[in-house]
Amino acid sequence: MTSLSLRSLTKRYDTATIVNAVSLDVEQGQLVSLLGPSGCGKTTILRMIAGLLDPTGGQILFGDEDVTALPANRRNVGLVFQSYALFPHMTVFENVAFGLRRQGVKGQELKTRVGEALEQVRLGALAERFPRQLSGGQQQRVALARSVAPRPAILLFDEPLSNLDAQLREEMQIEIKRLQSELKLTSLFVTHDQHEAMSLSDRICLMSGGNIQQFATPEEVYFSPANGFVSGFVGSPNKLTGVLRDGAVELAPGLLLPSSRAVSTGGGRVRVTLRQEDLVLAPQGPGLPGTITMRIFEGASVQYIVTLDKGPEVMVRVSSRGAQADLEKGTAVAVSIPADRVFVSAEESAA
């Protein structure tokens, strides 16, 4: 069952179009991420869904109800912001109870629902503490409990983890995914972080310039990018240019890279995207010859910068426990990649 629908949703400021006739459906209980670079329109979409911005055109539907003209306080949405927005003079209990009290919930029902929300984020024992007595991760959990306690129809996340350090961010990703799955809440998560989108989402809506570039599962976005922008945005790719030559891309004179994803470009130049982790290094053998010019240890992985003979420079990432993890600067290598992992698009369509 469709829980949230956008129909040609548009937002313009004077002559600038920020969101360009966006249409998508979010099924009941799904978590969909709006992913893209700064200025792509993702936060504007979230604010229109929440009722904080008026659309220039289009419709917003919660189920079968058109809420486009409804004020924010009548939309039954939960909001989790980048800033925790907790009341410093209130206890954890009172912060979570705030929205419920505005709904008229009181007495034992209030205590029960606040207690349930705090237990769901594993903060039941901290109900009487104040925000200043909590860590950043605990404060974000309180903000999450406050948003789910009123039992919203739609839960909206506006880059809620960007203020946390890397370890806390990963812990909160798991927390959000667990809670969303248990409560079966329809959720929209705005982020510019690919890892967050990949790990959290049932589907990803990847945007650029106010337009949807691809709306698909994380696996489809990663392994079957819809166009040059998607293949160039997702992951940490090498972005090269070349010319198509009979099912291969010529990166430089005599430097051919086979590709099964080549598109017809009328003989023009093409953009080539090679994911670092898809490239294979070997001391010798078939592939593009080159020389390691830099080795960077990253913990779980090792990144090499390889200068191809008579060609461009590429970055290659391998497991730090793999057979090719200890190659030294100056080592001659052959770089290869499966033909179906060479993403090719017309140069003008890639970003």
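Predicted, not measured: the structure shown is a model, and the values here were computed from it. Think of the rigid core as the biggest set of C-alphas that the two forms share within 1.5 Å after superposition. Residue numbers count along the first chain shown, from 1. Compared with the form predicted together with the partner chain:
- With the core held fixed, the Cα of Thr91 is displaced between the two forms by 2 Å or more.
- With a cut-off of 2 Å and the rigid core superposed, Ile174 has a Cα displacement that falls short of the cut-off between the two forms.
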Second form
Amino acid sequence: MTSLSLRSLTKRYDTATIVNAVSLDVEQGQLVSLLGPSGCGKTTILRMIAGLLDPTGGQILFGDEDVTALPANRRNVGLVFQSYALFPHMTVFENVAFGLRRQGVKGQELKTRVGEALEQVRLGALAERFPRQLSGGQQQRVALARSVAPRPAILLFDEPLSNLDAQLREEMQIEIKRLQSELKLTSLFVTHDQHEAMSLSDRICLMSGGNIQQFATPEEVYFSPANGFVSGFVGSPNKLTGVLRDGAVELAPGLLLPSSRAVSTGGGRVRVTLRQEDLVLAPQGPGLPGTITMRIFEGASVQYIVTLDKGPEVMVRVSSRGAQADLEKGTAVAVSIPADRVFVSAEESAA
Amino acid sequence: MTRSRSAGVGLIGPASVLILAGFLAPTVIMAMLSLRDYSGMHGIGTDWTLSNYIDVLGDWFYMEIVLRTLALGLVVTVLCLVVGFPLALFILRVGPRMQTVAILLVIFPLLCNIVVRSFGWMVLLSPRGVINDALLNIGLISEPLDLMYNLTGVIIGLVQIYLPFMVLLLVPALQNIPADVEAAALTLRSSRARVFFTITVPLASPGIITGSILVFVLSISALVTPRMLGGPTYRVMATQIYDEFMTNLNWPSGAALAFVLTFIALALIWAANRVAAHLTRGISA
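Moving from the form predicted alone to the form predicted together with the partner chain:
Full complex below, order starting with the chain above.
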């Protein structure tokens, strides 16, 4: 167990910069997510840490040890792949034993260690099966056991839940979180799914275009996005454009939205991001007037599409047990939003 | 129902006729022929006998030919595998443009007639051929090497001729290895050599086995190349069968020899499939 540090880690192919001088510290025992859209460089970073890709520049440190030049097989990392990457010609037992045998573990100790690892993922009974005889979720649990069994210094996850269905994904999230905190493994978790990142991470590193956009706790990323990219990526935001006027955004002529986050006061066009769950609906009163044009029941929540008078459409999400859950299509409403929840950014920097 | 059935018969009809008339009937005729008695005086007789088979299996002259043929097949198969595996890996891992070029280069020799290719090798390998001349001229050797009219020549020729089949079967087998599996083994503390032998080779085993069976069967039944590069006195089963039929006019003996060759091939295919089933029991359903 050790901490993980990246120092100006860079990866370039010809002229394309995939990872741009990324520096990052993961404290011992913490789980950090690399979150971002596809092509943001997160998987490239992970593969460089594992030693499967050579960085163009920069350093990778495990604790105080510089491992940048070490080959993958001498780095002492565990890596859980999206595709599971189990060895199809070996039984579950042999899969988990694979890394342990390389460490010279054998005989009774090997059996015990493999048994322990399989118990940790609750698969003790399936040791003699072949991977193809298991479900996707079971296969990923074997992959998890295989990567933690040799007690790696750093545990890496490359979108491990993307191939699982929604319910299984939630179960596996809990499984990973439990195992990671029990074993106090320093972990880096790559994902494009913000819910996964939010629920698993001690800290989130939000990336775009090979650069870190924000590195903070899930709460900070959600409540205080560092820039327009972050506010546009986290939550399920409405993305609108407007013109900045004295602490408010004019979405359409005469349609003013006060914002305490308006950074500059000029006449420039800006991108506005409004989280669906931050918008408040009322039958009348202060706020922007509009009409409900669609109601979508989602179970725990209800989503409305509201056309603002003289303005754009916005999506609003409310609790399905709340007072505003049963508004009919065509109902006139007033849409309001706290001024500190109106995120404003320069138009081009938004995603 | 009746319409789809008649359509089905129509679809498999031509192929069935072709197989019955072109393969099954001649095979039955040859099988019967191999059980006829033969004497130098009277030619093919009308009595049934097993003596043709007993002669082949009991005569050291024939057994030597059988063993030589099997050894030849084994050596050619192993060499094709050793040469073909790195080539297949190369084809798989180079860029798309190089890949097309490489595959074309592998297929290209197949477009050339086997007699022409064997003649090409004769030009290269003969005692005063290109290779010996070159080696003599630079002083590496003082006398021409015996590269032709022996096992060496036949092996060189057959490896070159059947290498494309091996490579073309290995490429898809290697392609089928699931993504990231080798990377996973690397992160589990295995050196590249260990990953190759414990992961890559076992997972490519379906292709290795199919390719090996194909090259082996083609090698033990090859006629033109052993005759041309081995010379008139170098005997393998295919050349011996040819001689029994065409020179000795002993058709029953040639037919018996041909069936022995067939049974050896079938037995080996069966055994290889059993081995393959065991090795790949985790991979294929």
